[in-house]
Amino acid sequence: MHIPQVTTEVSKKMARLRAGIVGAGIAGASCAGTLATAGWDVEVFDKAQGAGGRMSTRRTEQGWAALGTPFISAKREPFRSQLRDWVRQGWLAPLRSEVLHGRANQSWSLVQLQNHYRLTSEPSQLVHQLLGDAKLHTQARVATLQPRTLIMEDGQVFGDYDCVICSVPTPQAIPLLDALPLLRERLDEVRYRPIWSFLMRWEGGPAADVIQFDDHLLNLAVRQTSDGPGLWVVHSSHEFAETYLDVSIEEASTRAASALMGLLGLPWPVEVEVSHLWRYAKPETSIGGFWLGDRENRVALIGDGIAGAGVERAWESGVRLAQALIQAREELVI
């Protein structure tokens, strides 16, 4: 793409670069905030009531519970530095306690997780911080991505962007890309695996804050310290979620509670307060690289379906694309 040379005086009068981003999860928020800090005008559109994506939270009577990502881990720089900065700001704390692994009718062992952090403030608030000065539109459903343009389900058009960025799970992105067949075809190879998450209360069981089950139905239980000692978030295995993918919330909750009672040896019933199916919890395959772009149409795709599973890869995906756009200035290199 050839951009004519302009004088310094004309450059100062040029309008600020604009980006429209679909999805306010960790990838979209980190991309939006990085661009906004560099002086871009950024609008973010999310179909939910607030930001967070798979880092969203559920409010309780006494606090909040993280139904999504239970921990954040870092394998490399610069995300390790980012996590240390979030610790200093009070958003995270290193996971100090050991993880209890096993099941009641066999044996328990202790496992130490390295470079894992627990959220000490609502994850959705952390995502809001990442957004920075970007403008967030909630309960805003995007129907179609077109070159430099977003079309909403209600027919409203947001256009004249210098770049349109989509950061939703790839199965949700595919229906938006009818006008961009080259991008759409690339996403057909990405597959996700689901997880059910349950907010549960119970009494008794082992004295631990994190329990990893040696089981094919349930995977992890994490004590929620913001609402008393008896509140937990329990995450199913992929196999459980795939088996009960299309059942009612009531059936999934009953089966999970029954499995938990057996794994912990609980004599009393388990109360399930909230159940949520993360249909696109973890990509089993990904495109590779940090983003997928259509330079001619100025559209780019980011997120874990592109870069790989985990918060770290999603964050890297958003930040790396934003940095490339900032460095390129008007000559976008997506």
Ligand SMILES: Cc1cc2nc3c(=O)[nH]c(=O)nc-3n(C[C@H](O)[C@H](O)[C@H](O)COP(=O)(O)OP(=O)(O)OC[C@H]3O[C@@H](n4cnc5c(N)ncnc54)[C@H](O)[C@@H]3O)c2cc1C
Given for the second form:
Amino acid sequence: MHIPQVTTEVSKKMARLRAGIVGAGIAGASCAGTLATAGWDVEVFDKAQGAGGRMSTRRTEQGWAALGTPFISAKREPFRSQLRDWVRQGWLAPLRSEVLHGRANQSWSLVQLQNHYRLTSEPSQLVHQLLGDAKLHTQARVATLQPRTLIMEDGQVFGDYDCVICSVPTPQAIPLLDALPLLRERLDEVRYRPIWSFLMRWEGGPAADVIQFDDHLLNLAVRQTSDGPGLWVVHSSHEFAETYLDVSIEEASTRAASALMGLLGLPWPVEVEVSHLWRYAKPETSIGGFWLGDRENRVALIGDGIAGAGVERAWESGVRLAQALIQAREELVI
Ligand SMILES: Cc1cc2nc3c(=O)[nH]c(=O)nc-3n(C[C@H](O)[C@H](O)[C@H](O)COP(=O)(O)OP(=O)(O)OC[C@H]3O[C@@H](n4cnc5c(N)ncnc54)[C@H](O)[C@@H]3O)c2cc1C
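Show the other one: the form predicted in complex with this ligand, since we just had the form predicted on its own.
After this comes the whole thing, all chains and molecules, with the earlier chain placed first.
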């Protein structure tokens, strides 16, 4: 039977394209959601228990605490519009409180952080809602990327994708890329720096919501409003985390608590409830551009190690790759 050409074109147009994405941080989620909205069939795999990556949340008895990124800011469009939307939807609020800035035994000053937003709802939930209709597999660690294919740590194979997208910090992508040397060799250029983050409880101290330390050990303390006045997240400097990269949680916590008490002149005790080492907190260098692609093998890399440090660049790398894939499909079909 003769099948007219137009039917083939229509069926090509109707066939749902498929993407497999490793990593449900903001880059992977924004890519997944944009593709899913355009009709792609998208599966996202994350080794953690939920979405969020470095925007994930710790549950506390009274609420939640953000141990990862404390603020979001936008330097340009299209992220500025996205932030305005999130403010309208109630996810974010402009950071209005002044930031106490200074170091021990010196005068403290109040500074205003311009154009910074604070999450008013759980950051991990915001990332989760970006996924839209994409299917999220949690506690699903990907071990190997191959052309159009993902192989899980337990040997399960997910294949036949039109595009495989890897959205993890580049040092964590390198071991997945043995079969894709063209991509792998570019990633050696990227360096990440660590941060230790602590959920601490103390009473007294300065009447501020954000304290920025001018200090070589600690960087920032942010009051957690969802859990009463005494709960703070304290982020170390990169130097502190590099010095105490391989110590026990107890040692890192004790050192951070005593540094904090010295800086703020607090009496004992500072209670450390949770400690987390972000081994790959922020990239010091990046590849540049929004994504790195191996067109022949249908694999692309996104995230802040490719596009540059921060939530804005990570989000944009996911959205821009998705838009390019959607457009490529339209050109292919029409
Ligand atoms: C303490 C801290 C403070 C920060 N402060 C700021 C700030 O003030 N402003 C700002 O803009 N940015 C800040 N950042 C950086 C910002 O959080 C990141 O740039 C951004 O969240 C990166 O998103 P991503 O999607 O690229 O990566 P990630 O959020 O790291 O997502 C990667 C995901 O991949 C998963 N994964 C990794 N390997 C595998 C595997 N083999 N299989 C399956 N899943 C895997 C991980 O579980 C993770 O969920 C901060 C980061 C930290 C840690």
